[in-house]
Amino acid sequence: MRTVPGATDRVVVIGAGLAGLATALRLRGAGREVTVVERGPGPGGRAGVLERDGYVLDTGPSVFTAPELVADTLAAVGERLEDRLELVPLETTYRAQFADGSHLDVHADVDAFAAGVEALAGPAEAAALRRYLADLAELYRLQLRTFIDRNLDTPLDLLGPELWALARRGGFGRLSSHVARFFDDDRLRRLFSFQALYAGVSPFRAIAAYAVIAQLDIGAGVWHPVGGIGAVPRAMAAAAADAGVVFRYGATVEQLDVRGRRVTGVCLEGGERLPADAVVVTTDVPERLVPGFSRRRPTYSPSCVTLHLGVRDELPGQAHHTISFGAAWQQVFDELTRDGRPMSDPSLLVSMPSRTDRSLAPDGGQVLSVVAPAPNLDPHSGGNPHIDWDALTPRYREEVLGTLEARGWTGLSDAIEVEHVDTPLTWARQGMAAGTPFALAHTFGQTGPFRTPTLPRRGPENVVLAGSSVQPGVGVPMVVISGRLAAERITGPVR
């Protein structure tokens, strides 16, 4: 593994999102002097929070998995997760709502989950579920140390028995075909393949290895951080500050001060210069900041429209997380990733964390996050830069709310008291490439050793990258891992 040469005593981390915080904690635990520069007023990055009239709305990720990764990160500075964050395991990790009116509660307990599948689709599919969950766990084991939890400099780093075992298990075939080998019921096929969208690709194009995304939320379980997902970066930042990390909020980086092959400092707007022996950049488009860094033309993930709602209604009978499937399937993926059009029959992710955590809403109210996948703004990635989201959003909002009302969220529209809507234009205005919060798609050419490494070969020798656009990839668990991988480029491996 390549590491930063020379002195690395003073490190500046740019960005206080989950990747930056994870990096800072690891570096501080290894004895480095660390300063985190964040243009926003506090920690979180994509994991933003909006508080209005007693409603607490998470405006970023809505599903929290793999808490052991955050626990391990906090342990780098001698902290315990349970002292910083209260987590509630969800007995029902998801409710899958299908277009035919049926539904299935996905349970963390395998026996309860299998019983639900048997009631929905019969004993043969329940038996297939048990086989598939075992297969997911084995796929995850094979991939974790080979593809995910390590720095990769070249494709040769993958060579080993795990790669051949993954190939023998069909890991490089199509995800849709892999799932279909286990399940005959189309509803279960959808349940175990929609996660490919988290990786920015259609399940009809994704390789079967991406089935492991389902292992994190369906196989391994989902938790709710009390106070909302925004409580996670707040806890990490507090632990880092107590360990001696210096935070500079409300500070924007103007440029890196480069002397020869090294960055010697970080220049802030206003003229202040922070000296640095190494710099970690977690911004979404590092090429805008890092001199000499470039990559071949990237392919970006689809974007989304999100409705964050505070409603004065109990909305009884709804689950914490609901995947609401439309009747259309392959067609809508083509619309998203090829045609550059919003889904005509959308599948939606609806999260209602106040079902579990009453601190997030006033009495008699609920908070909801509704995620509707949408095309990004990059035509090279199948997106559409010509959609006028400012003009379209009011009508599209009505369509999404009407869809939810028709699918069982009766009375939702008339009960809204607080509302915040994000579109691809919102993300673009926040500096996210192609107007997507999901960064680079996990196409084969942007996965594993083919994705930008945490220590790029182009640019200054002491600039390290972390976040969604680099190894290992997109999602809360992946960006937390990227923080450790970035830190190890500076400190060397620390276990």
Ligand SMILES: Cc1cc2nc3c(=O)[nH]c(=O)nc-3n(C[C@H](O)[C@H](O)[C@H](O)COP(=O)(O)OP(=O)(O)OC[C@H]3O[C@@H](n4cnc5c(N)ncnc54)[C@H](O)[C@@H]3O)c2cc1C
Given for the second form:
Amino acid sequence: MRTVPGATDRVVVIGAGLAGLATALRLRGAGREVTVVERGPGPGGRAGVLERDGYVLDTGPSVFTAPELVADTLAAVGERLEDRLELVPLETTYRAQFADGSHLDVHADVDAFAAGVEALAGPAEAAALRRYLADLAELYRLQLRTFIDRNLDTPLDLLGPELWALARRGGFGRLSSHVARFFDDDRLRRLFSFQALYAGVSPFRAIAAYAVIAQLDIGAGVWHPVGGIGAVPRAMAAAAADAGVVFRYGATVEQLDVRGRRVTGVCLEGGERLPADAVVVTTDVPERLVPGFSRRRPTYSPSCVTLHLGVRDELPGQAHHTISFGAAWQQVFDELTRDGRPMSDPSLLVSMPSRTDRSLAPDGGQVLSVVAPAPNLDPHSGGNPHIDWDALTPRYREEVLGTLEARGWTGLSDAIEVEHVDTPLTWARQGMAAGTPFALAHTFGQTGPFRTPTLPRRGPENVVLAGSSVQPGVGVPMVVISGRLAAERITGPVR
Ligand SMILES: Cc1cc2nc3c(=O)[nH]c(=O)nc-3n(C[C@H](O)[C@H](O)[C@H](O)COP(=O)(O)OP(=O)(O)OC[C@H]3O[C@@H](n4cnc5c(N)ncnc54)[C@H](O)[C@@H]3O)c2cc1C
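Having seen the form predicted on its own, I'd like the form predicted together with the ligand now, please.
Starting with the chain above, the whole complex follows.
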């Protein structure tokens, strides 16, 4: 593994999102002097929080998986997760709601899950489920060691028994075909392939190796951090500050101060300069800050429209997380990733964390976040720069609410007290490429050793990258891992 040459005593980390926080904790744990510079008023980045009239709305991630990664990161500074964060394991990981009116509760407990599948689709599918879950766990184990949890400098780094085992298990075939080999029931096929969208690709084009995303949620379970997902970055930032990391909030890095092959500091808006022996950049588009660093035209993930709602209604009977599938399926992915059109028959992720955590909403109320995948703004990524989201949003919002009312969230629209809507234009205005918060898609050519490494070959020798646009990828678990990978480029491997 290549590492940053020369002195690395003082490190500036740009960005206090989950990647920046994970990097800072790792570096501080290895004895570095660390300053985190964040343009926002607090930690979290895309894992943002909005508090209004007693409602606490997470505006970013809603599905929190793999808490052991955060625990391991906190352990780098001698802290225990349970001292900083209260996590509630969800018995029902998701409720899957299908267009034919049926539904299936995905239970963390395999026997309960299999019983639900048997009731829905019969004993053969329940047996297939057990085989599939075992296969997923094995696929994940193989990939964690080869693709995910390590710095990769060249594709040759992959060569080894795990790669062959992955190939033998069909990891490089199509995800949709892989899932179809196990399940006959179309509803189960959807349940185990929609996660490809989390990786920014259609299951009809994704390689089967991405089945492992379902290992993170359906296989290994989902947790709720009490106080909302925003409690996770707050806990990490507090542990980092107590360990001696310096935080500069409300400070925007304007440029890196480059002398020859090295960066010697970062220049903030307003003129202040912070000296540094190494810099970690966790922003969405590192090429805007890092001179000399560039990459071939990336393919970006689809984006989303999100509705965050505080509602004065108990909404009885609804689950913590619901995946509400429309009748359309392949068409949905074509619209999102090829045709650049909003979904005509939407599949939605609806989260109602106040079902588990009453601290998030006033008595008699609930908070909901509704994620509707949408095309991004980049025509080269199947997106559409011509949709005027500002003009379309009121109508689209009505459409989404109407869909939810028709799918069982009766009375929702009239009960809304607090509301916040984000669209691809929101993400674009925050500086995210292609108007998507999900960064580069995990196409084959942007995965593993083909995704930008945490220590790029082009650019200053002491600039390291972390976050969702570099290895290993998008989502809370991946960016937390990227923090470790980035830190190891500076400290060398730590196990
Ligand atoms: C709506 C939505 C739903 C999601 N759902 C899920 C989910 O359910 N599960 C899941 O695992 N993941 C989910 N994700 C993805 C996950 O939130 C992200 O992958 C992850 O939070 C990205 O973290 P990061 O640290 O890489 O980037 P960021 O959080 O964007 O951090 C980068 C930070 O850099 C700061 N910054 C940028 N430029 C500068 C500058 N010049 N100077 C100083 N600071 C700067 C930014 O303000 C930001 O705080 C979701 C994301 C969104 C938006």
